[in-house]
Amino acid sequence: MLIRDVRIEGAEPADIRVEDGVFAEVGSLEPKEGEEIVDGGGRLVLPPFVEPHVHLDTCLTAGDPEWNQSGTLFEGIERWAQRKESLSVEDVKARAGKAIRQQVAFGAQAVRSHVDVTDPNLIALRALVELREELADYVTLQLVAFPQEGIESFPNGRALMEKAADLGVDCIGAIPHFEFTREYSVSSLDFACHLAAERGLLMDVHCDEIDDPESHGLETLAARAYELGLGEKVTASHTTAMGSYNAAYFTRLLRLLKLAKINFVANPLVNIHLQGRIDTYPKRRGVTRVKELVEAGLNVSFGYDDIFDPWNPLGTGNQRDVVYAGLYITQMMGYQQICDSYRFITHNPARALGITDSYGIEVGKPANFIILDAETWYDALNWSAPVIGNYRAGKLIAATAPVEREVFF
């Protein structure tokens, strides 16, 4: 196949030829004999979008028994202790495999969910451990054990997460912050970092998700990280009580955070929702520090976290209004912020699950691949466009057809 015409990256155009499902060539080429053409038309070609935190254990579930009423994380925890009572493989199956296909449509290729294990029974693990192996010629999906409500502060927490990575998980989680006390917190880290450790698994974290400045569960993370050597194994997803940070302590973590090398994962939609709710004025923005922590050096990521379920009561899963919506509330406007922005949903996120070896658009690498319907990203951003072509292996997955607009005066 050579898809013509295309900018990469939004670099001058190109062309692209795909044999047995890997990038072959990448230049000025011209057909070969019987060849499938594929005509870009000028528009811009990304690697497929990476998903780097959803839940999609609780997906589609919002008001299901009843709604959040006060948009807390709290009150959202609480809202699904009570759909956990009725869940079975087959419910979680069929909303997750649903919101995949979303994501897939929107661009999606890999996606890394965070799945509740302070189950007794860990019915959504098995769940997506089936629908894993299930998708898996289409979607390359990690699992992350996140323990909802406690590793120390939940009966059985420990053996609940052993159980988990026994199952086959890709990536150990905890919930410092929820913890009942700022010594169960440690406790938890130190036993989910050796976890990770000894089962050579990735890690990634729900840390700090607060408005408290008095939150450090981030400084005890990093320091194991850097300790047994995780680096770019572990993600700190959330970090929002960073924003609530004074900047003399926020210096010195930035020192341990760059020793650490560990990656961050900031979820704009839901946490610019969910925080600040017992703020009066001024209200938190309820995101961690972006701007200083790329400027820093360190990995970010963008995710969008929930989809219609007791956190978020909106939500479809395209990673392209994350990006949007998270550089108005990052204030990250610049406009070459804006054109590289894009990299929050592919190759940082890439970074963060451990693919980078089988991704991008490289002569040798799988042809994954989208094309979206527009010239440059900044174009793609500012009018919505959408993923018209999703090609995994260089087999069309996913498409969608241009936007066609007309005004009649």
Second form
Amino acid sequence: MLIRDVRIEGAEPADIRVEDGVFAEVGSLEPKEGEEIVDGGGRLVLPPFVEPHVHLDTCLTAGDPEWNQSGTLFEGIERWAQRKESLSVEDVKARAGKAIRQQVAFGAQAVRSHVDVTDPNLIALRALVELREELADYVTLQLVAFPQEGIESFPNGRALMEKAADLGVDCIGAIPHFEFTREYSVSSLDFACHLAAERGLLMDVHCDEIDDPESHGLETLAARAYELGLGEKVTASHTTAMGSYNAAYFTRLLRLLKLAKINFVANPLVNIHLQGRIDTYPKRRGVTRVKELVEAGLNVSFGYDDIFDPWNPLGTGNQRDVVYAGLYITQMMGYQQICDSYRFITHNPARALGITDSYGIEVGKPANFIILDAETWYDALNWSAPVIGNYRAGKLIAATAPVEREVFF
Ligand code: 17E
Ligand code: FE2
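Okay, that one was the form predicted alone. Can I see the form predicted together with ligand 17E too?
Time for the whole complex; same chain goes first.
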């Protein structure tokens, strides 16, 4: 197959040849006899989007059985605990399957989903393990053992984490800011880090998702990651307390973060909604220090977090929306920052997920790519250009027609 006249990550127009599901050649190419040709029309081609942080077990449950009226993280956890009682494998698979198909239609091919394992029967995890296998030809799904109600503060919390590891999760999670005490938050992280190290798993921790400047899970996570040599296998998600740390503490912390080389995922769209809820005025923004982390050379991605669930009453899974909102929220609106922002949902999360060996538009790698209906990322982002083709191993797995607007004056 020859994809003609496309701008790869915004470069000058070129052609791409795909053979046997792999990128065979990139350059100015002539069609071979009988070769299938796709006319790119000068459009932008990117490696597929990578969703680094979503909760697929909870998706599409907003208002069921009750709405989150306060808009806080903590009420969301209560509403979810109600819905959790009626989970079945079929229910989780139907909702998650629908959400994944939406994500793929919007350009994703890899998704990391947190899965609540504070359930004695681990129903959601069993469902998502099945779905990961069933959809493997279309999407790379990573699952995180996420202890929504705590490891030390939930009955049999440690045993449930171990059971989740036995069932085949890709990552170990934790939730230090939700544990009953500071001591529990430290010991839960010790436990999680050692479990990940023993089982050879990645880590992704809901870390300091609170406006409390005294929430210091991140320093423990980063120190253990450094000491155990887990570094790039570890992701700290949310870290919104960092938005409330004082400058002296942040400066000290940053030294450790750079040594540890852990990854960060900000969820600006959902955290601007959930955080700052207990403040009057002045009101904090409840977002981690994306600009400063990026400037320090750390790997930062943007996640969608929630698709229509107790923590987000809206949501489609379209990652473009998180970048668009995230640039405003983090005040990263410089020209070059906007041009580079596709990296928050492509190369950066590919690194966090540890999938870079098979990721990117390079000869010899799997022919996974998306075509957007715009010439540049700047325009694609601004106009919410659809992903007109999502190709995996050279096969079209989702398509959206270009939008045509008419004005009659
Ligand atoms: N659970 C949690 O602890 N934090 C979140 N942001 C979501 C679920 C969505
Ligand atoms: Fe989350």
